[in-house]
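One chain follows as structure tokens, the form predicted on its own.
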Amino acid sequence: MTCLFTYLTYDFVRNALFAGSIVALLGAVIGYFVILRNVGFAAHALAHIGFTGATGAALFGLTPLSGMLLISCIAGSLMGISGNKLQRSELAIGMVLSVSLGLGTLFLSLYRGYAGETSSILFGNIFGIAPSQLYEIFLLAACSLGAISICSRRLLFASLQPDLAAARGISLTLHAILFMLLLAVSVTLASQVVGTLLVFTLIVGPAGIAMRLTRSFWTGILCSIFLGLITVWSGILLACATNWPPSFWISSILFFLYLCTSIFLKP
């Protein structure tokens, strides 16, 4: 326990937590809404086509982060402008993933720059986080959790019941790109913590958990920001005891909830 104590001393444990906290906290309120709308496909995407954006940003000289939440923005947008049609778009969502990941190794391949920041967007590192970010990082979370919490009740609504919303005036269309938009944020702010390759797990994890223990809209909210945070407190304080990466206590605390949950709940 000292020893835990002595790692919150440095300034690096201290930025990885409170951004982690950030990200968790928004991709726990996201992610539920994930769920609800079946577009868990499209998030896993939208994390892989952000990876070209970030790749290629850092081959022009720019933040992965800037140009990851620019394309995953644009894809966002585009998604939504499907609609409800979403769900049934799995070929063509496939086929820009493939041409997106194509496209990044082509820009990995062209990067002379330090090797250490392109395995950073595919794995993430939470520890390399400057303070400069954690402004950026707390500026868009607070943003999207404040949009989402204006329309959240309406949100919620076209989810369930998207005849019954457009038939009483909600626009589908307008809803499902405001969504995804921030699916694109919380998806891009996700994969500083866990890399583009995992953040699938951060965001829908939580909330896949929390829906099974229950009923519940708020709660099933409340309980999926507090498996976020704990999840992710874990493992950046697992990882400095091990000195294994964060991402993979995340992902294994998360697994091994998930297991628990499909042992002893009934369906």
Contents of the next structure:
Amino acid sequence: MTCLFTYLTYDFVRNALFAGSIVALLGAVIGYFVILRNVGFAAHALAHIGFTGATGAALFGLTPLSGMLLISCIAGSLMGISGNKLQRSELAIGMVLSVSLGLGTLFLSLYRGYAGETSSILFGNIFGIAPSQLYEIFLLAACSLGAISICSRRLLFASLQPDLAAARGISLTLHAILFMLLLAVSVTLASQVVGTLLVFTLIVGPAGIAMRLTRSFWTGILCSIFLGLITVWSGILLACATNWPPSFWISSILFFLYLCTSIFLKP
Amino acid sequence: MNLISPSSTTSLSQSSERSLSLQRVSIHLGGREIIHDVSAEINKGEFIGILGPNGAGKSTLMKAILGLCPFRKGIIQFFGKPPGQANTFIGYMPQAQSISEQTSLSARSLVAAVHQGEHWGIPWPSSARQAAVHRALELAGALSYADRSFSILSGGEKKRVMLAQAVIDEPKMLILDEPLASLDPKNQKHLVDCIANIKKKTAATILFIAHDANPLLGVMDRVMYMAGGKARLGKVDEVISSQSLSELYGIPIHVTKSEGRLFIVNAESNIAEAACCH
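Okay, that one was the form predicted on its own. Can I see the form predicted together with the partner chain too?
Then the entire complex follows, led off by the chain already shown.
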């Protein structure tokens, strides 16, 4: 127990916990809607497309965060235009995903930069988050959560009963674009913590498990937030204790929880 | 507002009594005329059965009324307003089940999610919302399984949940797109009775799209029969008659009644069917 408090005296651990908490909170809320709307693959693809943005940003002298944000917002709104047909356009998403990853490799080879940076983009480097980045993450997450709050009722309606929502005059395409933009921001922030390859865990993991455990919207959202925070906190502390990467711990804990719900919950 | 319709058989009424008014409406989709010159006046609180074969334009007409499908000619007035401007008056039950099969949400939360869904803000739980959800589930007869997960409900139960979603915001018009499809006769009767009860309790206008007229006999006030892009609105006996349907289809049709059920016979091929499509 004493060693736990020793970790907390380090700035980089406190920064990591703070950033991790923000991202877990946002990811848990957005992730719940990802599951409701059944767009898990699109979320996964957005994160990988972000990799191209990060490597491209290095080439054009931007920060990786702004590069990822830019490209995933563009990709997100394009996906949003296909509206509620998104679940069925796996081929289109897959094609865009592969071409952007191809482009990412090109940027990487042109840049000839420091290879360590690539690995932190892919697998995350939560202990390397600078205080200035912390401020960016906080601001982006606060804006996203604000936007979700404003449109959550409509988004819930449009996600759960799209035909009725359209009949009542809600534009499904507009809400799909809005949602994908919010998802793009969340995915970008989550990749700062666990890296672009593992974003799926943090966005979809807690919400997916929460969805299996609960029967109503509010218990589901709260359960998802709880699982997200617990996972990120224990992942970071376990990483301190073992010197293994936090991304490994976070994804393993979520997989373990998923396994438990699969075994113990009868459908 | 002037609402004189050339085809109106009823006496001239005030526009405030109309829930829906179609005047010489034509709809084109992909260069093809789906609806040709349809006029109809529907009063508030009427139960209208909308019948006709597949491809007769029933769903297209409903979409035009909702403002989701542009129409080329004519005037549609929905509670005195053009389509798309009074949509919060509508309760709509789609034909296809658009709720995800895998959802673990309970029927109650699925209905709650729809409550005042076009508002902005956070859907905080409240006692008013709970009461509205309870009332909708009760109207739709879905209370007994409201807390079960949607994914494990039977087909008939799922339809009741969708019906509850359609009635929760006390719509002035309920549009039901083939709610009887894929239900067995017993469940069909239960659902029709349930909808007749909703009409009695809420005084909503009901547009009930169906394949077969028989489950709706005795429940609907008037019938709108659609075929080949044309439509005829009137009392059941007037519209589903040999003469009327022969004119609508453009081929000789015999309508016979046997044991209280209507049968439509194509006079040329002698294939009899319960009053539905060919």
